[in-house]
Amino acid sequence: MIITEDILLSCENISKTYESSRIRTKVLKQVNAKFKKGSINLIYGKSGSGKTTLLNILAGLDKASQGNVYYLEKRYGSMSDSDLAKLRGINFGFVFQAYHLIPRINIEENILCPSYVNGNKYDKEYYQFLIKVLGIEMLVKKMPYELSGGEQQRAAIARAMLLKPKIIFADEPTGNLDTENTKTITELFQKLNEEYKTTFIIVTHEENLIEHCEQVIRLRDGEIVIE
């Protein structure tokens, strides 16, 4: 595997098959992709196209049935589960459609969770920048149930960005939001990408979610569609 200087993450011949009793379902079929440092990438497809499965494999949250994923020179398959978890904790951030905020703690504590979990100190000035640019600095002492869906998603983005990850994996991050909040979130992604050169890999069913992005990977029935 040759790693070019600007490629941060890549996958080779990724296939995924789920088996239950006598049924075998092939979700991904020989998928190849490369993601450059500091790029915004969309994985686009209809429901059932395999896009979330691909995202989870790229993020090291699921294992491929066949093929390899590389973060720089590191091949996931050569790493122990604990080493892969450490790589994720240091280098990756995650944003989900359902927000996944912890209901019993306030917004500030939710945002700071990655620091507690990974045992890494966070940059306090950067934290202040995040909550300001995300427009939630007046909300951090509130509980999740007191926030709107758009506000909860912005808090989830702050949590994902807290430790300055190299890659943000976002699974349908605007799926539950109205048009105005969707625009706010996509503009924030672009601003954070420009300011910090964070790479974004975003699963979406909206092909034009972000106008200016490095690449759009179109999936249909588990395969990349070349147009």
The other form holds:
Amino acid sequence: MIITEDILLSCENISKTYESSRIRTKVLKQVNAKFKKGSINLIYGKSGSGKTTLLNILAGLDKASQGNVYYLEKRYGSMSDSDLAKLRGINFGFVFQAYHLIPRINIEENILCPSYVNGNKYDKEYYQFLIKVLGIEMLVKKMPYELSGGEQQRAAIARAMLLKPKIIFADEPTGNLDTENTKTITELFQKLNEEYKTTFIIVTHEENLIEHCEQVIRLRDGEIVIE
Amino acid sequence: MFISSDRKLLFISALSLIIGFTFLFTITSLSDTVIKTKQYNTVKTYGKFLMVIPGISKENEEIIKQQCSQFAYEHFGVVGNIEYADKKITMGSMKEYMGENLGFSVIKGNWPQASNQIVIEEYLLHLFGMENENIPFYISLKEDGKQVKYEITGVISNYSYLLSTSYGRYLETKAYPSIICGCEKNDEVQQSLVIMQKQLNFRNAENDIDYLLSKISMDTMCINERLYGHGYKDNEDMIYTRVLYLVLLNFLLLLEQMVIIRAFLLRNKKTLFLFEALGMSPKERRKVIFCLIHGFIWFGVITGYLLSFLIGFTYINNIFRGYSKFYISSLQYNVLVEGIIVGIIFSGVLFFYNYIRNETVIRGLIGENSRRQKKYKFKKLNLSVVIIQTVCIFFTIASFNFMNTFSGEYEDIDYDLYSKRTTVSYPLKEYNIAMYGNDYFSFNALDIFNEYKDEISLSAEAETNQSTILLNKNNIDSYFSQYCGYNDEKLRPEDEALWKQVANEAEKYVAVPVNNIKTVVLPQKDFNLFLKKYEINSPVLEKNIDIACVLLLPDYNKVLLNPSIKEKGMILLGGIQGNENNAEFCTESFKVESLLSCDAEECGNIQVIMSEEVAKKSKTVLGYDTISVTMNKDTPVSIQKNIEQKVSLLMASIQRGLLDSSGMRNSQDGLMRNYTSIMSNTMLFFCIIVICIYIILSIYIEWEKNSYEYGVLRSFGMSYKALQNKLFFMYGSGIIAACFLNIFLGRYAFTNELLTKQQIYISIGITAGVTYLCRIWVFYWKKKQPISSMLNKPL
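Now the other one: the form predicted in complex with the partner chain, given that the block above is the form predicted alone.
What follows is the entire complex, opening with the chain shown before.
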């Protein structure tokens, strides 16, 4: 695969098969994709189409059964677990459908989690900016279960953005939110993309996000239907 | 089918339970078996009575019963003495059950029923010269001057001569018959009172005897000190160890079971809450948990029981032969007790767990928890890990310490026979006057060992009736002056009269105090070896030409001016002998063929050493006061038994005295060595298993419980290795903390200084090594789990 300067992340012939003692399920079949710097990309498809699996493989949270993923010119398969973890820590951010906040620590500690994990100091001014922009300034000392879904998701976004990652992987970020919150989050993504040139790879089955993105990868039964 | 448990967890849990219960049952049952068998043998050998008082009047008996009402009282009759070959032998009458109480074991034949039927002690068979007769047979014995025919129906073994082991408590043989007849009790037969505990209790036997002695003071008493000694004291180590190991094994097993239950409950928490949401009542939910956990634990108990049965018998057949009698009953008892303990503890634990847990269904399902934690879940130090590692290191060290207690080499077996001759003597000026002297061993006592010359070495301390070395008053050198003192005390009038009879002769000499002199007699073979050892080349000594001896003087300076005794010179042995009215001064010259110096610590007293031949020729040596028999440790068992029998017969033949033997200690030590070796190795193995299982299970629980959080951390850049390192930090810090705790514990627990530094390091190393092997195993166990699956893991 030829990688140009614009391409930040790419995948080549990605396949994923889940095997148990009785069943073999092919979730992804020969998926090829490229993601440019500073772009907003959607992975779109119905439930069970393999979007989350693809996202996890692109993010390095899972391993493909076949194929390769490249971040710039570095192939995931050639990296050790520690190198891949470092790559994730510095360059990636994650927003999950279920927020995945750690329930036993407060919101502030959740947001600062990437800093703790990577041993990188965070920009305190930027942190203040994030919690202000996301409207969770007054909530940072609270526990996750004390917040509503929208508030938790905003906290998760703050966490994902803390170390100014190059790519944010968002898996159904608005899946558990109402219309108003969905709109808020969508606008927030756009704003962060414009201001910080953060690349977004978003998994969704909502059609209203399509108009704002540069690339839509449609999956059906593990295969790309239209690019 | 909804209740899940992955196979590895199930396997580890089942394995830990089975191993735990198997060890617990095997160790405790083996210990019980050994203890009970030894106690059974004690009763069989020495009886279960505390005291026998012969010839007691009814009035005294009533007084004793009133003062000591907590004991049980029985009687047996003492018919009188019969005579055979100028020996008086006591005859008693009692029922067979009383015989068992008194330790009369029938080793051949049957207990007598009729008045003309008797059983006799084993040594009497030899005395009567009837070892080869078939039982029953008839013998004619002299009783009250008349010959009476008796039918010998059996042979008994009795350790009456071993019963009193301190010089303060003399054994009076009139208390103890050597022949028992089947005659009926009648008033003419003198009754002996037998005092026993109402409930046999070995531990209390010594205190009971002391209590009785504080209330009863009679000249003729027989005290069963062996009851406490062999029944409890010899087994004390084992009794305490059994309790200690039981407590600790239970503690370790309990910790393991807590971990297993916690893992199970954690794994199935959501499922059970879901059941509740779907309509199951909390009571039914508790019942499900109760039944599952108890079923699992009882599976462990039953499997442990079956395996203990197999393993225990394997041990018994190969190492503890002769100890199988009590194993099954001990095992069943222990299983029952343990089952009840486990049932109560876990019912209590589950009840308490359900009582304190007040999570609502919804919280249980979605896993919300209001407990705030500080930062992220990586403990630097975990108390339960510290406890388990402290206990494991402690028990590994304890195993080594225990092993060291009996790790010595087998030694030669010594028998020391003390004649306990009833010599009465008292000082008369610098001399000791011997008034009576009898019941020492005769010269031919050593003849019974002739056929075992190659296997044993013999020596004897001569009975010389208070004879000592007599030195010329005008020639006391600096060496002997340290020994000799002058007694200027005024004599009593009766002693004055005695002294006057011997003064002329006695005043010529200075007597070396008799307590500083030891006259040693060696059979020819041993005497020759002695000469060879000290490189004494003397035909006079080798061929017993003269009345010659070797003189061994502690720390003697051979370069003395005007020595009192010279090599190749003569010494005088002698002293004052007599009775209340008459005294005689006796002397005998011995040629000092060799004069040796020895280290005072090694040889103790001044020793006059002569051969058996010379001793027999001399008039000073009357017989043997003590006989020492040393049997080579490599002597075949069959010959050992024969020699031991000869020793016992020799002892019994004078019906007095004491027998001390390292043979019994050797066999006890051998048993203890095997026992402690098994216990130590078992404990060591169990500690290793426990720590493996505990670490693996606790890591599993930690992982299961926090998998989601670990997934989040990993997704934000924490590598798997970094995550595992953080998790394992507390195990490393736990070992360091455990070491410090063990330094503290060890100061109090291991005071016998038997442990070596290497053993301590090995103990720590084993625990640390096993911990890190588990770490490595768990590292690879969870390595392949994708981060995405960790994030999707329910709380």
